[in-house]
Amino acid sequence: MSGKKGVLPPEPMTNDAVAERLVRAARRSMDMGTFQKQNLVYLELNGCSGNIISLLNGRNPDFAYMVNSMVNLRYSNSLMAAEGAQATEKLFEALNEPFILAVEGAVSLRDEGMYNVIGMHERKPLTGLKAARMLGEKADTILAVGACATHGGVSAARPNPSESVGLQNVLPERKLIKLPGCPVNPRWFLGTLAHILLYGEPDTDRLGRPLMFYSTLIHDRCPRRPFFDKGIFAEKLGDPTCLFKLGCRGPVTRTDCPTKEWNSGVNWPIGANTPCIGCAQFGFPDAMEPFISYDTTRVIEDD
């Protein structure tokens, strides 16, 4: 070995890494008493509900680690154990408390939000825009997870019969963490939180992504780049090559999926042989079609 001794090596800089460094420093803090849990309210309005699946599925921690050790869930629409009037009385309750809102799902306009009613209070509908006004507008920090709730996403895709909307829309004086994508890893949402209640809110770009997990494109660190640099492209699905003149949206699309895929790293789209569809970038997915192309005229615009 020729390194000086005692020097360390320098600590991996991925977006993984960085995740489970803030992860374990949670961890730590909360083993040595210093650790505050903070409330979360959880909410899913118009949408599919894949974002709460996708967390489902974290690991490192898992999501299980999460709602019993780093927060105390206040409010899930899907894994509370009240339901009806009971769960709505809970998230009213959730109001008296200094509490962290994170919403899935984009919010509908139409008919005063009729579109999207999420439970009864006081014999009268409770609306996903009600709720998210009336959550918004106290809660300490909000995250807008998945791309319904960070832009509207497919609950927002033409022709829009419920007038769906980004969060944002809704509560424009007030900063949103956005983690788009559809569904949001569990290491976005999972390392974001684990940030929030350790140092407070990370930093983000200009469209309010947090930049430890946004900051870089898809295209520059995806395996095929190379076939790209060397203008090799795939001519059909299942070529092993460059997938950019079939539609890949890789080149406009920041995350870190090419380091660590999904389903806790067993697989990616790209390496399932179909083109990144830019599920996690602002405009998908009228913006982002179509997802396959056969026109190689086509232009990619860079965001």
The other form holds:
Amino acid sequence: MSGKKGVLPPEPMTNDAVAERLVRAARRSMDMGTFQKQNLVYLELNGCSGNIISLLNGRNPDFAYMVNSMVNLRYSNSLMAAEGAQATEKLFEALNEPFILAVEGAVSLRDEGMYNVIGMHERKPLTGLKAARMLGEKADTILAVGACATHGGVSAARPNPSESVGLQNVLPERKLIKLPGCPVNPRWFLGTLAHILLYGEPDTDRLGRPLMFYSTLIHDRCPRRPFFDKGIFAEKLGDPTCLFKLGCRGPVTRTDCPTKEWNSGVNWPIGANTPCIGCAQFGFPDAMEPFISYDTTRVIEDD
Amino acid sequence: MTKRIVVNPLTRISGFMEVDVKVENGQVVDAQTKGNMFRGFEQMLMGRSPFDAIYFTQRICGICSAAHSMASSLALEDALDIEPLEQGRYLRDIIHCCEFLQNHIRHFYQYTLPDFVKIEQNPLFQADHTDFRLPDAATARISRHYFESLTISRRCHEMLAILGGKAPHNHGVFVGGVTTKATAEVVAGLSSILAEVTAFLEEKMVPDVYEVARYYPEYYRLGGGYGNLMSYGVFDRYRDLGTLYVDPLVWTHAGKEPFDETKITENIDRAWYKGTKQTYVPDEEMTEPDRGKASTYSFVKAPRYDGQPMEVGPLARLILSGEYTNGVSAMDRTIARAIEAVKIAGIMKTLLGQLVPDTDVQAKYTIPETAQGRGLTDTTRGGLGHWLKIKDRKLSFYQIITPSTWDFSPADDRGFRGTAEEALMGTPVQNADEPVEIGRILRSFDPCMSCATHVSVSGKPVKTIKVFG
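Okay, that is the form predicted on its own; can I get the form predicted in complex with the partner chain now?
What follows is the whole complex; the chain from before opens it.
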């Protein structure tokens, strides 16, 4: 560093230049095999485990690359070979080293967490609530993966019988990186994870969402936008025009679905001639309902 | 000497499950399977738009979400009195095929194999038992297939997304069939991926499952259970094609007979729920969760057919359709999953061959003021039923009985254990500190606890149907 000091032009300090330097440095260390894998604990709480299934659909990088080259996956209810007490032990062992925590599912508060028991420790039920707090307090970085973790999602849908809340509610002091979606698109998770490993935490908006995936409204990049602008609207599902009048939530939902799509980029909901239901927007599902309506101009009655 | 073994969590399943067994003289003498999570979908669905149920209920489960969209759209078609076009059925059933394939591949490689094969190279596969019997060469080959299967199951979800928009939680399945059309591009794309998937199933998955079976032969004698088998039918009763897989059938000690949906009941005697009745038919009662209820141990309820616990799933379907005759055991169940995957790939190919390009199967549907309907179909893990009622154009009742509720029910008020509990009875446990036998047997059923414990809700009256003679 000192050898270059004073040489003109001065070392570039623009964001782009800094980013480029970091990328080069990271590539170099990876090329030399010095890339340090970090520990990852993947916790499933009150939800449908759809986010880890979605993660298995990831591509470039894919799941095999993730577990073999990016992280040491210390705990995953869905995938680890160990079971029972040995599995729970691995969860507690993970606390002894630095780790990144990824959480999918909501935290159920009902009966002190007894509506979501995720294991047994020292002969006592280990609730999702207890695990979320315990691991959340110690983790270096925390990813809230999917709608249930970011804000309660479907697990907390009215009348919320399991008294589920998003992860932030039980970790009020911690900064969370929030990846809403039902499920999360594997690119949003793997891309964010890659950013953390290579360059540190990504820039997020004020709600904690990485800007690289969640900055633009679906509506602004929708390939059916010309139909909207010309006032040509679908009358039923299956129509090839703008789905706005069927209740499409593209105008309020921020993701890169229109350009990157889903499942290796083969399709997305609007590509299937159905409205976006706003699954990646805070407030999903209750604030995004009804998902399907043949006449959004109708009078909405109170419950 | 009695020893108690508790396994919690039972990993490599969907959702959270505990199993609690008593072992005497090295054999299981009592077993309880316990569902350990609760969300309450039936309660959540009250007051929502009936159409939303198709997308909402998929969120019950991330590995079998399309199953719920199938049952929900069938229930709505029943309620709205809509007969979908045959092309709509074909397209929707193709989506269903994709889910079967994704599911079976993931369950065998990601969930089952680590019980039998020491997958190489990663701390994720650090096992807590030592009963690995395959020779090194087979272990290395199957380990490679573990990672290859990740690509293949991902490809299955890509097929699903081509018609369904995305997976999990697809958008394509709807009243009338699907929302997409079979364009030439779609048909060619699906056919091309299907060829790749079929080759993997035939050349790798089926040989791999038989390789495992060769080294663990005692599992042909373990994990049998009652031997009662049930299917609601699937890929069946097409107008021109007839039944490509299995009709609604039941197998009990009395032999094989047609399935009769009026014989289904649910019982909550040993489950964490309260209701106006302990035993009820699906469309009459919704229960409320009550984790403090005495003498109970699970969030799973106990569905029964004619008072009997039933086994559902691939083995039940293959035996009922006459395509498998070896027997009912943990290993037969695991083999059935692989054989069925090949069968499903063949069905999908047949259905693809029936598609008429560019047919629009959608219409503008109207929700009636009041209605009721039910959708029963077999899905990956077995028979799935959705029952719904509509009042003031909104959902006023919803009941879901999932395949894993059939397989992983607790005991009922008549003392019948659940199907998987019964399958554990008599199992020899070699080493109580490493009770690998228990997990192997339970996983042969492919437990989906996210589905089995979705349930709940407030009292609804009540017509009396006498169920037990």
